[in-house]
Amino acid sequence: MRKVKIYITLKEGVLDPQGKAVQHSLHSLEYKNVGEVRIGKYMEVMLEDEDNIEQQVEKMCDQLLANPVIEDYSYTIEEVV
């Protein structure tokens, strides 16, 4: 069995207005020291052992999981005990 952390992120340049909303928020709680945000998802996906494991994971990714016209990903595959 292994854990996939999938990990998805905006694509520079793409505007993050739930990102703002939160750094706007951080410095009205006068946390002034806060730069950009930026907000992203996380996924864990439990697969079971395959010799084709990141092909599958970059299909899921493509196909579902994130938008490539905005989106990034990466991911890293634990194996699990």
Given for the second form:
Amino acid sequence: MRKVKIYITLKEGVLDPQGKAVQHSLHSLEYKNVGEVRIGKYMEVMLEDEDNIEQQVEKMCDQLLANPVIEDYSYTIEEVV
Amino acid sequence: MKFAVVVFPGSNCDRDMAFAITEALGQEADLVWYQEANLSDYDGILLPGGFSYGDYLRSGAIASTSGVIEQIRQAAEHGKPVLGVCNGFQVLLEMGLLPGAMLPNKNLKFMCHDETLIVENNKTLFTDFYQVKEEISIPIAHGDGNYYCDEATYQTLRDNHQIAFTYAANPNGSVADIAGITNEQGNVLGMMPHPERAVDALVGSEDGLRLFQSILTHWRNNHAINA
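Could I see the form predicted together with its partner chain next, after the form predicted alone?
Every chain and every other molecule in the complex is listed next, the one we just looked at coming first.
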């Protein structure tokens, strides 16, 4: 088995209302050095090992897990023993 | 004219939509379960509001992978009118039938109230019962109604007159105040406000009724020509 860790983030330039709200909240806690906050998603997908696993993961991300209009994604693949 | 209202798990404006067609417009509407739907016999396809699949992952994303989507795509390609309202609009975006995507409302709140819309294009099969620049009152009810597209897509929407409705006072942060857009051919409309909830003065507005009357009149005209 492989554990795929997928990180989905809003594209640069896309407004992140949740990130903005958290940024304001951090400011109100007196963390004055806080700049922009961006909120994304983290997913773990367990996959049976196959040769084309990277292509598969990218296809999953493009088809469903991320919305390419507003989101970017990156991933790592780990061996599970 | 016979309409299909496609029901997904989590749709909750399906009956309002059917009511608008049967009671206000006086035409036929079937509620069709997404797994059993055969859309080939219908003259128009309606995707209602609600929370398909609980809005898991992203609003409309999971519904956009279901089996009925291919039939909706084909209906659109054959020129049938396809109207997606609220979650239905989100499904149309996620399936790529309309350009752009939805973000959470700028103020992060679920909003449910009447909004004033401006009719930007009255030369579509959905809007020709309105005057251009006419202001109409239609309710909204959404948490993810902040329409986003990049600059190039916006220019295309503008150049092709695909922006059907804008908000007079943008409630959610949508790009260029956009409330509803059509595809390039003009037979697919997605909009966040709910015209089906504005078909009787008793509930505050009947400005939504003319949208359905426009669809019907176009269909009748086409039907008469083809007959």
